[in-house]
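First, one chain by itself: the form predicted on its own, in structure tokens.
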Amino acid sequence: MKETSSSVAAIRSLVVDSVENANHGHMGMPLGAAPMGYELFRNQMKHNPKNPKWFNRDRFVLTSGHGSILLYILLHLSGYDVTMEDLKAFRKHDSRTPGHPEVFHTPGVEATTGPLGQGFSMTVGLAIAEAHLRARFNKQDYPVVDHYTYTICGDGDLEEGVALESAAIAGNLGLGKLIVLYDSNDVTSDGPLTLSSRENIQEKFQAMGWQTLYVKDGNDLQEIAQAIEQAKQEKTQPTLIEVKNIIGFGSHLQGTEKIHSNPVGKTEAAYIKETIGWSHDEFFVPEEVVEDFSEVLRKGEVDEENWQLLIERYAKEYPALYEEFKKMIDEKCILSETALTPFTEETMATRTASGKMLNRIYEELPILVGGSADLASSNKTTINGQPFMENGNYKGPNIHFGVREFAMASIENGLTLHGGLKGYCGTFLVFSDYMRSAIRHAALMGVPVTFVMTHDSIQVGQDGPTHQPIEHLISLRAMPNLVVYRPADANETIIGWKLAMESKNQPYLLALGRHEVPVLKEVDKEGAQRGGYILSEDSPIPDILLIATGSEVSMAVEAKKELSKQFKVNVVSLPSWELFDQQNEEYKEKVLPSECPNRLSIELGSTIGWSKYVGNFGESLGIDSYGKSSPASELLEEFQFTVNHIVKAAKSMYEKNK
């Protein structure tokens, strides 16, 4: 193997020191991939460590998030605000160097990674964002958006379906500024890669429209550099560079799964350092290495200064485009009253209202980019009058994702992380299961993607139980930092979209119906923004409270008409548990007065969770079994979910609590 620089040896030494000091972590991947990381950060990437959020920087995502210490060391040596003390605190409580990279937590980390494959998908999203913004704003001699997107991934990442789904999309779109360095070491956590996979990754990616390159010696910096430069020359295809590395390079355990994770002990740590030619103290960086990496900071500051000068000239030459560009970078998402104008139709499906609202928003804020998993006409996720993004033409905001729900959601996470754009995507609510991990990832990162989930109940009807969500709403509500918003009608749908657009650190999931529902004149905009409110009130302390979400709210309103002949009844619309729970106690008491024990929740889904709203004496009308293939009206009758059944259930509850 060819000699690498002393800087690479310093990286490897710090890997050993950090993992041993933490007594935990993954040493194998960083030891093997250190030369790739060095070449990227030191020589190839355009980035300014003093301004990690510089808009025109190259993006790097460590898809192999378990190798996080490699990223932290590269950030530290490059001059980011990651100190030697941070490296010593690796994996310790409340440190800035957690076990897996966390975006918005450590300067220079572009995405939270760890769940294998999703970093790859988010990298595709970042590349799509760059291509779209480049197509919209660049002019001749004014490349205001012009950067590459890089990732390092491993064998395990490329076994994940989400990575391959995303790779197919990237190849179909011809994302020429996407470069993947594949840490090909032929070992996974359980043993040799051949235990689970014998496919030809190069041919697989070629079939998906990628350029593939091969580096036979992962310690040869010149060979790695030449491959990256060759990748940059390819403008019409993304590039996969397979780099043959040795996991745990320098260890007696190298090349085996035994070096994948966990510390190795003092004796083996000393052996590794001897193998790589390192004789310095722990956590020591020689002056020659400091000097080597100082070029990163110098070049980064010059690159950003030149870009700022370019922007100044661009602003004079194209003032209207500059103002639009600046607004997108600033991410100000304020909708006018025109965009929020209530619907006046008699009836409208909430999915239809969502589609109309999507288009209203885009007219004022053309920052949305997204689509559907081959269900655009059903989900109403197309921005009308605008093209679909395609190979070589990235100006359109609409994307054909194909039947790839998981990749779609993960790509939108990456696209939104890029900045300047907001991602959205849609499918049927029941298929949120396919993309659940990516939805969780958005919530974990605090990335405000909007998930448009239609066909939200058994009212799907004859498509049957495979397409009828039951447990989905409560399972999604259980996800921290995700706002589930199930609007009662078209006008509550307006509020759901408004909140989603205004969100800075929470994803929103809009649960929408396919069937027509009345457009309710009584919708309270402020109450809908607070997640719950009294839609129809007979008394501050009613005899009966009907609490409903989605299309069931209009059923509750009809039931109230009958019940009010005998009782004082209030109808509460509760589109978002998460938002309602954030309100002060005074407001919640006003909406759900404790003096009213007769509370009936009404929702076409699992009854789990409703007890905190109906209390000890209330009841929940829902569905706790799978549905059937049948016309919706017959299903509602069979599952005792009609207005008459609501009336009977409310009266029965009242009598029981006398």
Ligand SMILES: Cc1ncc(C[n+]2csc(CCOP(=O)(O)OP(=O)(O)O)c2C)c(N)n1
Second form
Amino acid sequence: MKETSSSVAAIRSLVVDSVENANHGHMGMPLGAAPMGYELFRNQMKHNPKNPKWFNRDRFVLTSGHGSILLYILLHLSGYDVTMEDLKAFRKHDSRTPGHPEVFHTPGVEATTGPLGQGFSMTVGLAIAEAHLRARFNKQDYPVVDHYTYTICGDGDLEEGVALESAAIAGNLGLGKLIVLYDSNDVTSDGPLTLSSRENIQEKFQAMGWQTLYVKDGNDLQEIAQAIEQAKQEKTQPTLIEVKNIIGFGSHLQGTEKIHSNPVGKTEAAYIKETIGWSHDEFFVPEEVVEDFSEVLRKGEVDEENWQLLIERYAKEYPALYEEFKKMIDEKCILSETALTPFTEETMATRTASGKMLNRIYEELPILVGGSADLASSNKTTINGQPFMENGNYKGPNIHFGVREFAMASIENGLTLHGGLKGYCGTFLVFSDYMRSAIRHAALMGVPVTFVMTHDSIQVGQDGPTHQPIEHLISLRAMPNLVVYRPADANETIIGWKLAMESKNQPYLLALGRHEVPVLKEVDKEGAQRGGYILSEDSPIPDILLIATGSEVSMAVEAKKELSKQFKVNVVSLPSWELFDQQNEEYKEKVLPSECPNRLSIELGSTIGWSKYVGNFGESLGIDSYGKSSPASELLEEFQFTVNHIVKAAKSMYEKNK
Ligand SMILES: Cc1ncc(C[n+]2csc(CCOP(=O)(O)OP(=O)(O)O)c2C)c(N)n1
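Next up, the form predicted together with the named molecule, please; the one we just looked at was the form predicted on its own.
Below, the chain from earlier opens the complete complex, with every other chain and molecule after it.
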């Protein structure tokens, strides 16, 4: 069996060399999918390897992240700053070619992938971003935003719910510039695909509003090229191209799960090279392949130059639009004092304050695009006076995600990765579990999406324990690089949004209440930005410290009124553990003086973790069981979460420690 293209053979040979050299990794998928990867990078994509950040480049995400070596090789051969040494360091300590692709780590990698399915969803997010920016900025003869979004995904990805949720959204929106190459090799990790799936993927996608195409021989570059060209012609539907590939092409083990991962050893490696007609040394790229790929660089530079010229003309023709476009690309999200004006109402639910902030922000920085998983009016996630995005009209910044929390979050990750936009999305805090992996992915990548999680405690009331978050706050606080912000009132909510908007590399999760809480006169803007501060102070070293978050802060303030008759009491508002923990020791000591052992934490959620603030002698009021369906006031009574009980608990703690 001879290779039809020496460039494809070079890719396959490098796959074998890299995985053997790493003594680890997946060569099955890359060996099978090499031709379509080649066709995309060499002939189809508009990209400039010398500037991987060029705004109008086509986006490519390798959803099958385990096939990372294929992406690294394509980047290397195309001329990105991924060297042969990097390929030799595949999967090694601190290399630029880690086990799975990592965004902001390897030039040309658009998204971190590995958790199957999420790459697909982020690709949908990237395509939505393109469609939205295109609708807002393009003018006749000025296609300033105009690119395709591609992904390669596998059988496993299309078994994942998140990919299918996202596919439904993409189909409903008719994202014509989204092209998915489906590496249909009928094998997953455990064996033949038929062990777990027998459905007709094409019909499934057609039912969701996609165009589907079929490439019967994944080694036929012409057939692949024709399918991609045809996909590009379709403007009103996303396209899924099912490409029939053979996993581990060229190996004795081809077509089986045995070649899905792991090196194959010297003898088998030699056999694969023989099958693909490759007789060069390891890690060798012959001149004809270098020559072949040099066209990518040449074309990429010309494409970008032409775009720059287009932008210059656009700036002259549409100066106001150009200024707005530039501002969005720069992503400078500094809010004016007007947007940060404190609320003066007596009471306001923090979810309401959040909705108002979202709208204030959009007026100044129309960079936000997002929505809710079918709870927009509860989550207050709609940008008023602006349309919802719809099939064929992508101008609206509001998105109906349907009841698809995981896809929603993952799509917002992709949308934010695109650049020029900042994603946000909302649902009830209890359903953050549905989107947890995408929140983690945002935190892992360092993508500043804002997660608007309302109905943040058992105060949800009659909807019952299915809707009442308990362990959610602490489990989210356990996630590195995520900032959980649970504001006490409307004015701390302003700060939460401000910080979320300014964030460059951390997602924010705002935990917000459904019910009215007092707008506290004592809120200290600077303290709220530090994640914790003394909201009400009797003494630098009080007898009792009440430490609370969210709606419980105003309960603590009420309790203090009673306790202050007898004790010196400080109330600390601690909206964000993560931000507070970053403060210097002096500040932390001032807020939580170690000389005061009588510390009571008050939070309507799991008490786990609070010991780090209350110390050995302090106590925690919380809920470590599930709630129940009941009016909120009766629930609070049952769980002893009333001002009276806080007073009692504080006094008994004080007595115990005397
Ligand atoms: C969410 C998730 N579950 C499990 C895995 C582990 N895993 C990596 S690849 C793979 C099989 C994927 O099958 P397929 O998409 O057909 O890839 P191929 O076998 O063609 O390489 C599995 C289960 C993962 N990476 N992500």
